[in-house]
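In structure tokens, the next block holds one chain alone, the form predicted on its own.
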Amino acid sequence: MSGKNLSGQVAIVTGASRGIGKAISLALAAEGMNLALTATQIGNLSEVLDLVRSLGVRAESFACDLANWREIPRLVNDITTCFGSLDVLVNNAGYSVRASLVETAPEDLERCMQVNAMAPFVLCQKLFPFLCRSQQATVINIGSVVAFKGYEQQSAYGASKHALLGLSKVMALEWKKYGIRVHSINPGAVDTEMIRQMRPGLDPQGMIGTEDIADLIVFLLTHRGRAVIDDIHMRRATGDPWY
């Protein structure tokens, strides 16, 4: 099956300053596409946004801070207002607390539940109506294998991507008539600032890519035929099979 042409299509990368949505904003903007890149800072996407902007398409930078749902109905108005219309949203901002269950705090929890389950949920919500103006209307959360294995030290971050599987798996039974697609990528350890602040004793040369994300977002991109893949698990290779 031949890749599918993306060029001028407009994709929503959150958390896009660094690490995974840094890979996914670039290699995104390599096929083409527009892109609203946000952050809790506006100042954080300067370097993303002039990278990405050297690729020759429009990218526009927007701040939100994700742990307070009151402000996603006012950055969607700004994305929109700005760019009319939406194909592609990728939830991929995050927030992890390394901690046992009875050492985490109450609002360490609130502040994963927020970022990594409810912002995606408001953010969707919000965003429907664009998304089902797009003949190419794409939704992709980036969870994690604690969505399907327990961790120590990772209570409330496994509840939060727990959420969003859930989520996700939803969103794709209710929104497959109006031919949105849902995809739920499920990684192992990625070499970002987080996981080594969860899981610091790993070596970084065994760790999933960022880059190995986001070439996996094109391939779902560009590859919309009549299969659909609602969930990926991926593992370090270093790790064992299965997980």
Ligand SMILES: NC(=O)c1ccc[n+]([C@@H]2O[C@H](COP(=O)([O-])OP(=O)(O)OC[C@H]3O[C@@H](n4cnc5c(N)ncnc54)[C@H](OP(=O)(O)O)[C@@H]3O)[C@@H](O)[C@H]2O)c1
Given for the second form:
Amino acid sequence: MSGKNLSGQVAIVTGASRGIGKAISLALAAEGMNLALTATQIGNLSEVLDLVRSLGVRAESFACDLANWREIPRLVNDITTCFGSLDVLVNNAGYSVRASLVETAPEDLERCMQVNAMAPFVLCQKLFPFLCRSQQATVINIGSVVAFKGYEQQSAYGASKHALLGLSKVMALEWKKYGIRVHSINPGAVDTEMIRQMRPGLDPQGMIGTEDIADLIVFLLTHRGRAVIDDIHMRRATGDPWY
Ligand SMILES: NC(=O)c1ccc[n+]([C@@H]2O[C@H](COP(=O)([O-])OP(=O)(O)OC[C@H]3O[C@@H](n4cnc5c(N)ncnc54)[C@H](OP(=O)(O)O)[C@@H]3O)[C@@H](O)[C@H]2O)c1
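For comparison with the form predicted on its own, kindly provide the form predicted together with this ligand.
What follows is the whole complex; the chain from before opens it.
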């Protein structure tokens, strides 16, 4: 894809072990970006780490349970000590639970809020000084269609993605003066493990591909010009336009 050269820039991708995060990691590595990849366990990242390194970039894996925000300062310290600088943060890691509102356990609500909203919040706070030093600083938050529309059986997940959208809006405003761009990407059903658990009846054939999201992120980063795209809604081609 043509546009700005990303080679040598540093990106963090959370939830890089599979699904959308894996596709994003491969796409950014193909653009020459050096990568800090995170998941709950180092072992979960070994396959994607090998794939990314085979593209010739520097990549390291970091374990952190993002459900525990107290772990995040340590994660940030480990990554920034290792790479020294940061240009792009992709808040992709996500947790979902399929249950009606009445049946949702408080622990599940708590975990959704922690992983999907609180972790991006604290990560952004702690990485702010590093982002400020980049000429291309960008935060990309992977939201969801559930941040805009209610879905049955998704109250905890939907609430957490609404919270993430709120964070994206304020961060974009507050950090504009520092030249830090914030994008919110809000897909419908993407063909990953998560959607198979959340929407078991949905045909994978009609779903968004993980590479569609990755391509979009490469576009946003390489076409950083005088226009800014705040949020993107992406739906299944088989779904209805305008929801
Ligand atoms: N799939 C969809 O239809 C869809 C649609 C809209 C938005 N999204 C969003 O897209 C993002 C990626 O989703 P996906 O479909 O690729 O999901 P996925 O296949 O289930 O992958 C989730 C990723 O998040 C990581 N993760 C989960 N809990 C974590 C925790 N407590 N601490 C650290 N990392 C954790 C997982 O790491 P481990 O390997 O360590 O478990 C994994 O890398 C999520 O934010 C999701 O909400 C997905």
